[in-house]
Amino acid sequence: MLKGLGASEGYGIGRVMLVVEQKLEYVAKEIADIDAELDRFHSAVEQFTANTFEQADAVRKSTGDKEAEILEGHIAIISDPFMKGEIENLIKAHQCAEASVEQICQMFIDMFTATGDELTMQRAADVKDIRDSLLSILLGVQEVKISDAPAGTVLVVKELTPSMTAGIKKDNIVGIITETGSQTSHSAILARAMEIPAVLSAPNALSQLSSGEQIIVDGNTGDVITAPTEEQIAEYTAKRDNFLREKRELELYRGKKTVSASGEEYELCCNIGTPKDAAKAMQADGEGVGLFRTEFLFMDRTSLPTEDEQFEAYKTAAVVLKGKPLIIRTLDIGGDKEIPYLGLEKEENPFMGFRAIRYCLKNRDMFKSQIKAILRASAFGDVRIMFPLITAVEELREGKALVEEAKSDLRSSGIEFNEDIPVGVMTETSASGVIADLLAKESDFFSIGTNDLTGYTMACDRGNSDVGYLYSPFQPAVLRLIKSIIENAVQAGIPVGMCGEAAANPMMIPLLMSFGLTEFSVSAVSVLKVRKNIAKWTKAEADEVAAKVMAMTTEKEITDYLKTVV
């Protein structure tokens, strides 16, 4: 048996197809005819662009816009004047196109990888994909094609690249295994979008598995069962059938209110990163947007987005939501999100440093531009402003004062906006939990960000495997803070939601119901599951579970118990 990371849920039973990367070997030679070599490079870029547009169209039809945009992003990367110009400069220095492409791409790969930031490191995977595609074109090597995979195939690859997915016929692929990747890597995103069970980071999978052998892929646990017995095949066939049946049953909750078994109603919203995601939230039957991560509007560009550009993005989302709530989080950069053109200085501990609201309050012109854009969008829907990483009341007050300045500017210009726009706080630090009673007096709503709240409270980095055992929202310290934040919001009479990953965890749901949470904000694919899980519990049942959990002393004791009741 192989063990990896379960990254796309479900069960696949099929036969292995090994996808071995083609060798892209060449001799780095000095060239005499610079113009001819530049023509070779430009022709390769043109062919790459045409191929990628074609692949993006195929992915859009089979999977969706968001996944197609990953491929379209590759075109933007190779079209970047700096990258393209650096490759051309090497060719002008008499270096062959192959070596020039590899050298500059490797420079970007090393730069992105060195950040240690998972989101930025995904760019390294994109550049690798671009490099290999360009080298294949320059060398005349046929790229790996998986469109001929027969029904019942389990793909085994080193890394599932965006360009590979264009050839996947979803009906024929029952599972995916990779040697690399994480829960947030492109491999995981693409596998989940295609709804194919996937196990990532399975060490040496290509050398340990053989083409044609029958295996079982458990995308929930990350297990890969080799040489399965008849009993195991029967067991996993039943699991697969049950999983698919439950998936179909979720459709019964589409178009329904989010309500507990005892009648309490909740707001069930989605987390989004782009205006286009707002449409996906509505398609998923979300009741609004509990978190619009605006930093994605600032990425993949070389300068700040203008106020008008931001306004159009926020307005688009507000119009799509048709009056449903849209909570827009102001720029949250630093920590694990780096935007090169902002010139943030390298810090020894960026998660504890100059980031999020701290950066914004020191860069008032940029911050006011964003706030004005949000205010302008508030004329088109139920838009709300949320400040990230608040650790002191002064930060909230200073942010609110800037909102009032922005309102005054817009009034002077005769521009419409919602005078009573709600301004809230993302409670994601231990400090915000401890002073939740003070913040609640000056905030219109709370939204709990459990990812950072867990990390800050437990003083652990979720990316560090040595302390990973501490990173759990079910740690007693984290649960007590969550409970305190919710209770203080309820006492102050303000809405309180949760937009962290824990909001969709079936084991967390009865606790949140008992504590008094009013809004859940989850990924679009989780909406119906969360609605179903909320419908399973009465408030009295949730209170009973919560009382037992809050009397427990260890994370293991808590999770072991919750597994028995969920």
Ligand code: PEP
Given for the second form:
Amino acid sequence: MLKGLGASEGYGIGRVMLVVEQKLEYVAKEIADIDAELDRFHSAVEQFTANTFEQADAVRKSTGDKEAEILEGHIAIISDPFMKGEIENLIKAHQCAEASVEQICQMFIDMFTATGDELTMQRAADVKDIRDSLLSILLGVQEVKISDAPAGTVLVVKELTPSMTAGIKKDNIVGIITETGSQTSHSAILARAMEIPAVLSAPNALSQLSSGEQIIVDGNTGDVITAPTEEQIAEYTAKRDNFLREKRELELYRGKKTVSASGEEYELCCNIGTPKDAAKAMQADGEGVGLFRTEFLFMDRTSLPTEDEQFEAYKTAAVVLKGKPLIIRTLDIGGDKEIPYLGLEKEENPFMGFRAIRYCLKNRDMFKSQIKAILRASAFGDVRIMFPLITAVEELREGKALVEEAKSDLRSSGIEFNEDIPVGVMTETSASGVIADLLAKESDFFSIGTNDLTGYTMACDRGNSDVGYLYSPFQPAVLRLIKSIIENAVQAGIPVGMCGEAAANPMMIPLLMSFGLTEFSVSAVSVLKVRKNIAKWTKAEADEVAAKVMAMTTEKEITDYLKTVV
Ligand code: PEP
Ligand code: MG
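Following the display of the form predicted on its own, present the structure of the form predicted in complex with phosphoenolpyruvate.
The next block holds the full complex; its first chain is the one shown before.
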């Protein structure tokens, strides 16, 4: 068995086709006829451009616009006057076209690689792809043809390049294995876009596997099973068929409302961490964003993001959502989320310590700049503010007072924002659950964060395996709090959502429907599954299940029962 990264879900059972790249060897020589060599270079670029347009066209039809744009980007790179000019300069200095192309491409590859930034490093992969294509044309070497792969092929390549992808016939390729690439590499993006199961970064895959051998690719776990037994083939055939059937069934829920079998409507939103995720949420058919975790804007850098930088990020998300709700949670640092440049002191008990709203209220300039950025973005969509880790009404009041201060600053500067921006509470501490009635009177909405609510209520750290058995949202203590938070919100007439992981749990869904939850916020991949699960239940059936569960005594009793009904 080989092990890599599961980068595109699904299961592929097929025969290996090793795609070993042709050697692009040449002898660098001095050339005498500069004009002829320039002509040779220009016609190679022309042929490259024509080939790439053709490939992009094929990819647009088979896969989509975004993927075709990656290839069209190659044309833009080679047409860049600086890059092209530098190659021409070397030719003018009597260097042959092959060596000139290689030298300048290498310069760009080194430059992009040195940044260490994952996205910029992707440009290096693009330039490598361009270099190899240009050299193949100049040397008259036939590029690897994967368009001839027969049905049931598992492609094994060092790296899946965008130009290779163009040759892939989706119906024939059942899996892809590469030796390099990460979750966010082009290989992964392309494989996912083509919906082909893929395992990336499987070490030495090319030397470990041989063409024609039968293997199984598990794009979920990253496992590659070599020499599979009859039983394994049967097991994975069943897994694959289930996976495909479920996928087809889920697609029936795309573009539909989120409604129960008895007609109650719910809002089904996504949790995001970056403005880019907003587009993913929309592609996943989310109905808005129920939780934007802003701490990611503060991480992986050496100083605080400015108000303008934050405004751009929030505005980008708001614009992408086109008027759909966008709940932005203010900075939730501390606990397990560290931001080194803030210089937070090490604490004995960070989860109980100086974190989230507590830290923000003591660092008012930083907090106000975030609130102003959110307010400014509210001119571009249905933006809402949410405070994390609230445990007492004073915290909510202080936070709201700061929102009013920020509004007044913006007003005097003549900057537009939504005067009626809703301000809500993330109910994720046991305290906020117990005083949900008091908070509901002063809050515009609630969103239940079960990830923390479970830990705080059960007084257990889920990372600690000795107490992990207590960490379950199905513990009666947690369920009672969830029910009470929802009922208090309903009583006060404010919307109540859930953005913790439990919102996507099929066993939790009927309980939440029964308690009166109005919004579910889940990861983009779960949207259609949750919509399908909600559609399964009538309100009366959900009430019956909830009544039984709330009369039970132990977590085991509850989960054993719920497993029988979902
Ligand atoms: C939660 O606590 O449930 C939650 C959604 O927030 P986070 O996971 O970011 O702490
Ligand atoms: Mg939390």
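Take the two forms, superpose them, and find the largest set of C-alpha atoms that agree within 1.5 Å; that set is the rigid core. Residue numbers count along the first chain shown, from 1. Being a predicted model, the structure only gives us computed values, none of them experimental.
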{"item": "Co-membership of E405 and A149 in a rigid part between the two forms", "value": "no"}
{"item": "Rotation (degrees) of the lesser rigid unit against the larger between the two forms", "value": "38"}
